[in-house]
Every structure is written in structure tokens, then in C-alpha cells.
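In C-alpha cells, one chain follows: the form predicted on its own.
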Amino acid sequence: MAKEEKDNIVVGLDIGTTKTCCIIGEMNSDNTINVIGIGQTPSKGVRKGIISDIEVTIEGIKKAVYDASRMAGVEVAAVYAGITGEHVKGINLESMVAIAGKNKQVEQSDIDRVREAIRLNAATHNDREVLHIIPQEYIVDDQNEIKNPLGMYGSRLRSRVHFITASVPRVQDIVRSIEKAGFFFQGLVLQPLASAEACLTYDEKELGVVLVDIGGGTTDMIVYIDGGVRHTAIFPLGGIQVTNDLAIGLRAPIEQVEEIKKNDGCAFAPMVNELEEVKVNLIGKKTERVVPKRVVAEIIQPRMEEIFGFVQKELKASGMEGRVAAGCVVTGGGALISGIEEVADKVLRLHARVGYPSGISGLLEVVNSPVYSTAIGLMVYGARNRVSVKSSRQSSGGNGLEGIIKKFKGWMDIGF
């Protein structure tokens, strides 16, 4: 099948610690998305969500996108990429203006001024790249939880947003890697925000929910209440730490314990039958020994409890504890470990479920896994917010990385 570039194609690129994954979607006339291609390759140039070797990362991007492009039978010109790492910070901001409208009625000019106040606040963070300014609510005098204040009466108009920034060099590393791989950088999205696009329901966001995305090198969390983002955090712990714990505890090769973790691991030891066993090789030896599966679970559980312990501390420190009525949604590769819902329930004292991507069609038998939540979420986010590749190229001014970063600084769409 000959490849051709199409206007209705959107691409999500997840440059993770353990894998680089590309998913290609085709936007239908009813704005639904049909997955038509997927490609992935092991990541060897990324540590804890941060690019540590640009050249190796470039090759990984090329391989993942090429494989997805070949499967889909289309050319890929531009991608939406994810970003994570401890350098990413999220805070809640508020701005206020006096209502100057006739008869103290909120007019569009008042809304524009309160938005501009947020943008001016964002502009003061010169050493940081603004990723997202996500709306939470408007407040007119003392009335809160307003989605659209136009036409309301009052003397003061306030807006609350969640403001997310990242280290400028780390953003540049991602953009440069994508460009050098031969693709246009179309958008950069916080990874848990992308995963939430793929996994969370409308009701969960309204009632209050915490999404925990356990990746290879990091664990990302995002809290929604009343439909808006209220808190985000990233921890430098993930599946790699679990694998290392098993390698040390079982004195076995990393490649083997990775398979044991996936196929025989459990995050909640009480679920494991004490009579079940698994065969393990000692490091440097070909002889096998038998280890109870309960021992494997007893190594995995403390690390998983540590991860959810960080989530619990963040919920408490942010004031969100007790406000997430819909509970916890766990996604990412770590969500595939048996017993993950039980350990989340134990530590957080919340109802927990595993989050699978939803709202898409196409290669469901291939991508219906928490492993692909971020990549699919990037694609969904891109479909909702995309601009044409042609106009994006023109607005970058043809100045390569400098032009794209300049354009990216303008992507502070309040989104109200």
C-alpha cells in the first residue's frame, strides 16, 4: 500500500523511560478516532522521563514512527509528544479584576482582562516553559464554580487555573530530538494529562478522581475535581525500581525478573497462594532454583506501597484528600501487575480501578492496554486541539528549533 499524507491524521508520541511508542489515529467525520498504526521500540536514551542521550533517542523515535507509519500506510509529518519528570511543576493560580461592565454586568472585556492577568503572571516565569494553563472556575464576588460568567452581575471577577511549567532545557531536548528525527513538533502535553484524556470518564472528573500513571521511570498523578485539574505531581519511581528490587532480592538476571514481574508478579502478597512457585536463574549461572511466588509478591508490594504512599502524601498536602469521591484510577505499565487495585485501596483507602484507554476504534486488540494510555491520550488531545501542519510550519517562521519554541511560548490557551 502506497503511503500518502492525509489531513485527518493525528499522531501521539510517548518517549518513555522503557519504551518509545507512536500511535497514529485517523479522525472520522464525527470527530471519533480510528487507530490505524502503532510502533514501539525500547528506550535506551531516557532516564526517569528525561532524555539523557539525544542521538539514541532520535533513533528510537525514527524506529517507532516508521513502524507505525508502515502499519497505517500513511506519511507522518507532525507529532504530539508527552513530557514528564521531576522538573515539571504544577501550581494553582488566581487572578482578579474589577467588573467594569455596564450596570456591573460581566462583559467579554472583563473576561478578557482576567485572562490577560493570568497570561502576565505566566510571562514572569522566564526560566520555565509554560506547558498548560488549565481552567478550573470563575468566581463572581462570592459565587464560585462558574463555567461562564458572561452576563452575571457583581463587582469582582476572579479566575482560577492550574498552571504547569517545565525546565526550558528539558523541553528543548524533546523538541530537538523530534526535529532531528525528521518530524514537526506539533504540541507538548503533560503525560498524566494525556493519560487522563484516554482513561477517565466525565463522571469521574466531576465527582473527583486521582489518576496514577505508573511508568517505567516515573509515576505521574493528576487530580480532577468538579471537572477541572486541581493538582499534579511526578515522582521518580516506577517499574524499573520494582524490577531492580526483584533482581537484588532474587539474585536473578534483570531480563528474567522483568518477565517474572509481568507474568507471575503480584503487588498484594495476601492474594498469592503460598504453594505456588516460580523458577529463577541465579546471576551468572544456568542452573534453576524454585522460589515461592509469595516471596516475589513480598518484594513487589513494599515498592508499590511506597509509590502510593507518595500519592497519599500529595493528596493530603494539597487539600484534596477526602475530595476524590470517584476514587483512584491506576494506569501505565505498572497497572498490569496483579493486585495493583488492592494495594492502592489499602494505602489510599479509596476505591481503585485499572484505567484502560477508551473512546477509540480500530486496532483495539493491539492498543487496549494501560501501557498505551499516554500515547493514545496524546493522540486524543491532539485531535481536540490540533492545528494544521501547514499553518503550524508557517507560524514557526522556518527558524527551526528557535521558531518552534517561540511558537510554543504562545500556546498558553486558557481554554475557558
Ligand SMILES: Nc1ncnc2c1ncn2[C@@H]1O[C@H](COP(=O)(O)OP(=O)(O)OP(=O)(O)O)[C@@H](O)[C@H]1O
Second form
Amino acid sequence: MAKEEKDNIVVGLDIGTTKTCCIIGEMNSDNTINVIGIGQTPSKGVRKGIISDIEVTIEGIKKAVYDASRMAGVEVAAVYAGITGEHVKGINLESMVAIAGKNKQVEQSDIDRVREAIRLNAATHNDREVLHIIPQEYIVDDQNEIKNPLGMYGSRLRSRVHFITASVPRVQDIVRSIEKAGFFFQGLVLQPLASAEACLTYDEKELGVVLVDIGGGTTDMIVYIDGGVRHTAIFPLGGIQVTNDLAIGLRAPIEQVEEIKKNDGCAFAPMVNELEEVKVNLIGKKTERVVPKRVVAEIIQPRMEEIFGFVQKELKASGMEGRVAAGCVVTGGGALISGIEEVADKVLRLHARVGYPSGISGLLEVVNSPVYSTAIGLMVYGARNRVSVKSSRQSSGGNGLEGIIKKFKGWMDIGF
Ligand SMILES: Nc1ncnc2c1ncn2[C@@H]1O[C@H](COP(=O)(O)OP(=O)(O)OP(=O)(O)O)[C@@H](O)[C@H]1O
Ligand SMILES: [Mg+2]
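Previous: the form predicted on its own; requested now: the form predicted together with the named molecule:
Everything in the complex follows now, all chains and molecules, and the chain you saw is the first one.
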């Protein structure tokens, strides 16, 4: 029997490299969201953000959703899921049309034509799955940064968008896992877009900001300028590499150094008191050694500098360096290490802050952590771009995967 879900329920499902996390929200009549359930379980079938074992992932999804729905006391029928990995590509596209109106004034038909030109441009990437077409700005002749060009005078109308695509098989893996776990999927959202939804303020997006989500297996970045997405990039490294560096550097068991990293680690060595020490085992031996915390930090710092070095290179290559006046917001589990703001500041030469999910109510004491930015953001994104459970069921039911992907293509450019 099909599951029934209340109309005001919205569910975010983050299938991350280290954990699969489900967050259930209840939308209030004033459009605010109350978090009423959370479930999470370690991800065993995900590597560098990509599903590597479908069966294990299905079990993880079932458990996370079951736990969240039990806590919330509601049934879950459909979810908004995230996607990341090196296969995801974001580019800026531009199209141009002549303004056809009598007085050279932009009419709705001109806007429709310029949008259609973007769609045609996007359609040339038909070997890829389209995730998002995000409007940036309209330009009338040389006047840029226009949000609504209707009624403006000129001879040429241009539209700029950020266009995000993914590998078709990687999308299918996610869709299949969710469906096989017994849920409809209402939408697939680029993970850093979801994290940005949860962590960034309106002002930061307007002034210009780079969000860096340091997860276990990937670091995702997204740049906003003048309120629009200008650049996205995914790097295949994160907190797991930091832990591996410590295991190799200290010749100690992975489980132990993971705890040392979380409890005593620091990403900026000069902050650490030279006299403080931590106890560490040698791999395969029971005897403990004492290691200065400064040494631990000296192993962590270069990896964190490498991560922010990639961010710096992307900012430079995309021409965004110097345009992110509001600085850098770091989120994801990797943002929890002490000294993260200092190391980001040192490499990027930007003011940095740690991004916590905001703008929600409910189980705040549980979800108030950068670890949950993506899952919360998926839920918020879902609430803002709502597709009814019924319509996602109708369009996916009976048509198999092809039908799901087709429906999926339809809703992605909502807002464009
Ligand atoms: N207090 C902490 N200090 C340092 N690192 C931490 C802390 N808490 C969590 N981490 C690290 O954060 C990482 C997990 O982050 P997160 O939960 O955001 O990843 P994920 O979403 O599962 O992975 P991905 O986004 O890469 O697919 C792990 O490598 C973990 O060691
Ligand atoms: Mg993540």
C-alpha cells in the first residue's frame, strides 16, 4: 500500500560519504519550518560523495528515514536528496536576442525568447543530467545586474545563468537507491546549494561570499555574487584525508586518531600551546606514547591549507577573487575543527566564519551543527521549491527510471 504523507511535511535526505542523514520538517502556515525528526546512520556504501554500493546504501537510507519518522511520529513518502562528486559540473551560460518590441521596449515575449535560447543552449549538453539552471542576471545592451528587464528600453537582451549538470549513471544510482528503499524522490539538489540555503544570509549572497562545505570525502564550494550563483566546484578530498594523514604521521590506529582530531586537533598550529600533549597508541601495540598537540596540528594544517588552496585557485580562475566582499563561510563536519577560521583566513585572505544551519525551529539542540547544513538545506530547499507528493508519484509511477528522470528534468528549472 502506498504511504501517505501529510501535505505540510518536507524531508531532506543527505547521503554523505560518512553518514546518511534524514531530517523531517513541518511547514507552518507562516512558511517557517519546524524540525520534528532526525535519523542518521554511518554511510558504508559511499566514496568521495558517490554511491559505490547500492545495496548497502539502500539499507542506510531505510534506517535513517525510519529513525527520523519514528521520532517525528509521521510517515515519510517522499524526500529531497542531495548530489555531489567530481562528476558534477557547473558552468555559466549566456544567451542573447534582439528586443523585438515596437518602441524597443522589453516585452514578456522577449524574456520568453531569451529563456528559450538558454534552454536550447542547455539542450546541447544532452549526454548529461541537468540539475539546475539558476538565473544570475539580465543585461539590456550594456546595463547589467538587472533582475527583471520587463519594460526597459534597448536593442539587445541577454540572460546569464549558472548551469549545473551531472553524470547520468550517478544520478540513476541515487534515484534507484531511494526508490528501492521505498520512497518517492521529489527532487535532487546540488549539495553545496543546499548547504548555502541553510547557512548563508541574504546580505552575504548579495555582497559576495564563498561557501566551503568540508565533508568526509569531498569539499564543495559555491560562490554567490549580487544574490546569484556564479561558480560551483567539487574537490575529492575532505576530513577522511586529514584522519588518514594523522594515522600515517603518528603511526596510530584510524579510530583513535579520528577522536584525537575531533577532541584535540587544530587546523592552525600557531594557536596550540607548545606544552600540551595527547596520548597515542602505536598501530598493533598496547603501549601509549605522548605526542605534543602542536605536532598533531602540524600534520593537520598542511591538508587544510591544501583544501583552501584549491578554493583559492578556483576563485582566481573564475575571476571571483576580490569580489567576495562578505568573505568565506565554512561548513560541513570539517568546519568543526578548531583553528578553521584562522587557516581559511590565512590562505584565502578573507574574513571567515563557521556556518551553522539557521532559519529553522524545533529540534535545534540536536541539529545545530555544521554537520547538518546539507540535510537542513535540502529540507529548506524542498519547502521553497515544493513539488506535491502526489505529482511526483504520478509522474514516476509505472514509468520506471525513465519516467522519474523525465519528471526530474521538468522541475529542475523552476524559477527560471
Ligand atoms: N569536531 C570535529 N573536528 C574535526 N573534524 C570533525 C569534527 N566532527 C566531524 N569532523 C569530520 O567531519 C567529517 C564528516 O563531515 P560531514 O558529516 O559533513 O561529511 P559527509 O556529509 O558525510 O561527507 P561528504 O559531504 O564529503 O559526502 C569527518 O571526516 C569527520 O572526521
Ligand atoms: Mg556532506
